[in-house]
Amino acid sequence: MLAEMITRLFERSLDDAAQAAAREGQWLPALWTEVEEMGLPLALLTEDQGGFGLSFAEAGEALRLLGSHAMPLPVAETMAANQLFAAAGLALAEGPAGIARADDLTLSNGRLTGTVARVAWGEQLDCLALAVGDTLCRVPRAGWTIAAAGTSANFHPRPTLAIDWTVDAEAALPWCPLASGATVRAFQIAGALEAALDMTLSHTATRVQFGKPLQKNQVVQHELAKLAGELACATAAADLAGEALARHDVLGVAAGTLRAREAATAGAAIATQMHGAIGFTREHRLHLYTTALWAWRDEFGGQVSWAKLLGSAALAAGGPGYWPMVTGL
C-alpha cells in the first residue's frame, strides 16, 4: 500500500519540470510538503516511535522507489536521520534533515566548530544528525552557515557547512551515520538501475537499425543480460546492507553497499552505451538516472573507504578466519 502511495505521489508531482528545477538547485517546497503529509520522513521508525512499523521488505521497497523515481530531495537522508534520532532518544527532525560523520570537528568548552563537506541540500535542512566520535549531535539549522557551494554529479546542491554550535542536544551514537547513508544509497542505486533497465529495454525494442530492432542483435542481448544481472546484484546487495544495518554489523553494510556501488558503475555504462549518443544528453531522461547513480555511488564513504574496511577485516581474520568472516556477512 505504501509503495502504491509513493508511486502515485511521484507520478503526479515529480514531473520533468520539477526534475529540471531541482537540477538548477531549486528547492521543491510543494513536493516536500506532500512527502511530509504522507509521513515518509518517519517511515523507518517503529510504531512506538511514531513511524509506520514497516517490515524490512516494505522499508526496502520504499527506498528503492526513491531511486526508481530519481527523487531529488533529501527524503532518504531524512528517513535515516530520524531513525538515528529515535534510536538515540533525541528529538526528531521537523523538516528535511541530513546525516554526516565528521571527526575533524573541534569541541571546546561545549562549542562545536569546523566544517562538514558535501551535505545534500545543506541550506534547506532543518537539522543535521552529526556523529562526532562516539556521540550523535542534533545540530539545528542555526548551527551552521554555508562555507562553500557545491553540486553533486546529478547537479543537486552539496554545499560545505561551517559548523559553529553550542552543543545542547547529544546522545550516545547508536550506529554510524555513514552506515545508514551507505545503506539507503544502496537501495536507491537498485531503484535507479531498475529504471535504467526499463528504459534500455524499451529503447532497444523500438530503435531499428539495419532493418530490425536493436534488441534482435545478439551482442545487444548480451549487454541487456549483463545490465539485468547488475540490477539483480544491486537489489540483493541492498538487502544485505539493510539486514546488516539492522543488527549494527558495519562489515555487512560494507559488503552490501560496495557491491551496489560497483553495479552503479557497470549499469550506468551499459545503459548509456545501449542508448547511443542520445544517452549522454542532459535532455534525455536516462541522464537523470546515470548521473544519480554516479552521485550516490560516491557518497557516504565512497567505494574506496568501504573496500579498505573489508580488506582490513580480511587481513585481520587471516587464513583460518577468512572463510568464516565471508560467510558471516
Given for the second form:
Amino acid sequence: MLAEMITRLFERSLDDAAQAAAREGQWLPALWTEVEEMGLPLALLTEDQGGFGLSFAEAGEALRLLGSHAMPLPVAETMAANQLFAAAGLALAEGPAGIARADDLTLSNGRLTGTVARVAWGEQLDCLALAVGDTLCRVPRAGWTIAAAGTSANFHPRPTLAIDWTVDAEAALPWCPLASGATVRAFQIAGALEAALDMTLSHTATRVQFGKPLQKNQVVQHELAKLAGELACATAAADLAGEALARHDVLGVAAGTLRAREAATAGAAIATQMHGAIGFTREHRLHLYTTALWAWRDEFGGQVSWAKLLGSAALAAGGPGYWPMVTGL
Amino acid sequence: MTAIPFPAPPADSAEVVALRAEFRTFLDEQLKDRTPRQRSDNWYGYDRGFSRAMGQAGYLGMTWPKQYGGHERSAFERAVIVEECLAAGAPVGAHWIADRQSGPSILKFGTEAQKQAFLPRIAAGELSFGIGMSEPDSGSDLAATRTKAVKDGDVYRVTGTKVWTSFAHEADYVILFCRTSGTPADRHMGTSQLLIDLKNTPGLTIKPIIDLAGQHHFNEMHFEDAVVPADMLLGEEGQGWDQVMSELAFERSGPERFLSSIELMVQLIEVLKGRDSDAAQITVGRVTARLAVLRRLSRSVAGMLQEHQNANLQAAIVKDVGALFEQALPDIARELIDAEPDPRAAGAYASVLANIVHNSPSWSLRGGTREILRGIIARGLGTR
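What would the structure be for the form predicted together with the partner chain, given that what you showed me was the form predicted alone?
To see the whole picture, the full complex is given below, headed by that same chain.
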C-alpha cells in the first residue's frame, strides 16, 4: 500500500527533467514536500516513535523503491537519521537530514569542531545525525558551513562540512551511523539492480540485430541469468544487513553491505554491456542506475574498511570458530 | 519490476538454536578422528557407520511422518542438520541422496508398501541410494534418455546404460529414470522411474569410472535385459519427467551447493593465523560476506519448499551463484598463500588444497551444468 503510493508519486514527480536538475546540484523543493507529505522520512520509526510501524519487509520495499527510481534527494539518509534520533531520544529532523561519523571531530566543553566529508546535499539539510565517539549529536544547519564542494558519481552534491557548534542535543550513540548508511544503501542498490534488470530485459527483447532480438542469443540469455543472480544476492544481502542492524550487529551489516556492493559492480557491468553503446549515453535512462550504483557502493564506509572489519573478525574466530561465526551473521 | 522473490527465512526458533547446539556436540564426538583431508571430501565422504549413527540419533528423515520412521520436524530444522554436517566435513555420502531426494520422492509418489519398505530403513541410516539419471548420450539433455523398461507380466525388463552414478558400487538402490514407452524423440513423454536393487538385480553390471584425481566415486551401470519386479515402479508409468523435476529443486538449492570447499576456508584461516595482512582481512571479509548471503538464499528456498511453492528458478540461481563461490575459493587461497597442492601431503593445507583443486570442476557439472541452469533462469525471466 505504501509501496503503491511511493511508486505513483515517483512516477509522477521524478521525471527526466527533475533528474537533470538534480544532476546540476539543484534542490527539488516540490518533490521534497511531496516526500514529506507522504511521511516517508518517518518510515523506519515504530508506532511508539510516531512512525507507521511498518513491517521489516514493507520498510525494505520502501528503501528499495528509492533505488529503483534513482531518487536523487537524501530520503534514505533522512529515514536513517530519524531512526537514530528516535532511538536516542533526540528530536526528529524537520526537513532533509544527513547521517555521518567522522574521525577528525573534537567535542570539548560542549563545543563541536572539525570537518565531515562528503555529506549528501549538505547545503540543503535541516540537521545532521553525527556520531562523535560514543555520542550522537544532533547538529542543526546553523552548525556548519560548506568547506569544500564535492560530487557523487551520479552527480549529486557531496560537500565537506566545517562544523562549529555548541552542542545542545546529544545522547548515547544507539549504533553507528555508518551501519545505518551502509544498510539503506544496500536496499537502494537492490532496487537499482531491479530497475537495471528490467531495462536490460526490455532492451534485449526489442533490440533486433542479425535478424532476431538480442535476447534470442544464448550468450545474452546467460548474461541476463547472471544479472538475475546478482539481483538475488543484492536483495538477500540488503535483508541480511537490515536484520543485523535491527539487532545492532555490525558484522552482519558488514556482510550485507559487502555483498550488495559486489552485486552493484557486477550488475552494472552486465546491464551496460547488454545495452551496447546506448547504455553509455545520457539518452537512455540506464545511466541513472549505473552511475547511482557506482556512487552508492563506495559510500558510508568504503569497501576496504567493511571487508577488513568482517575479515579480521573471521580470522580472529580461527578455523574451528569460522562456521559458528558465519551462522551468527 | 522483475523481482525474483526470495522470502526472508524465519529467525531461528529456540528449538532450532537448541538443535544446532546439540548437533554440534554430536558431530564433535563423531568426527574427532577425522583429518582435514578427510573432511575436505565434504558430501562425497562415504561412511555407513556415520550414517547409522545419524539415523540412530534421529537426524535422518527429519521432516517425514513418524509412521515411516521420520521425525516430523521442519525443513529449517533439517537444514540445520545438513549445513552443520557439511561445514564440519562429515562423511554424509552413505545417506546423502536417500535423505535428500530419494526418500522425499518415495514419500510423495510411492505406494504404501514402498513407503513402509524403504523410508524407515533410510531414516535409520541403513539404506543407501544413488541417482540413476544421466546416460552416455543424455547428460544435460535428460529427456533424451534411452534406457528402456518393458513391462513383461509382473516384471519390467530393463536395457540401457547409466553413467556418473556416484557410489553405485556401495549403495543399495537407485531410482532409475527410464523410458517405458515411445522413443527419445518423444522427449518428456513415456518416461518413468523404477526402484532398482543394486545388490540383487539379475542382468545389472556396475563398472567403475575413475575420476581425474584417481578416485572411485562414479560408476557405469549397464542393464542387459535386467529383471525388475513391476511393484518397484515409483509413481505412475509415464509421469517420470514431472517426478524427476520435483526431485531437482531439492537437489539444487541445498547448502552443498556452496559449502563443498569450506574445509579449504577453515584451513586457510588456520594458516593465516598470526600473519593476517590487510589483504588477508579484506579477502576473508569478502568471502565471508558472499557465504553469508548464499546461506540466506538457500534458507529462503528451504522455506519455499516447506510451503510447497515452486522454487525451481530460485534453486537454479542458488546453484549457479553457489558453484561460482565454492569454485573460486582455491584461487582466492592461492592469492594469499604460497603453497603447492600435494594430494599425498601429510600437512593439512597442501592436501586439502589438492583435493579441492581436483574436485572443484565437477561442482558446476553435477546436478545441472552451469549452462543448463542459466537457461532455466533465462526462461524464468521470460526470454524463451
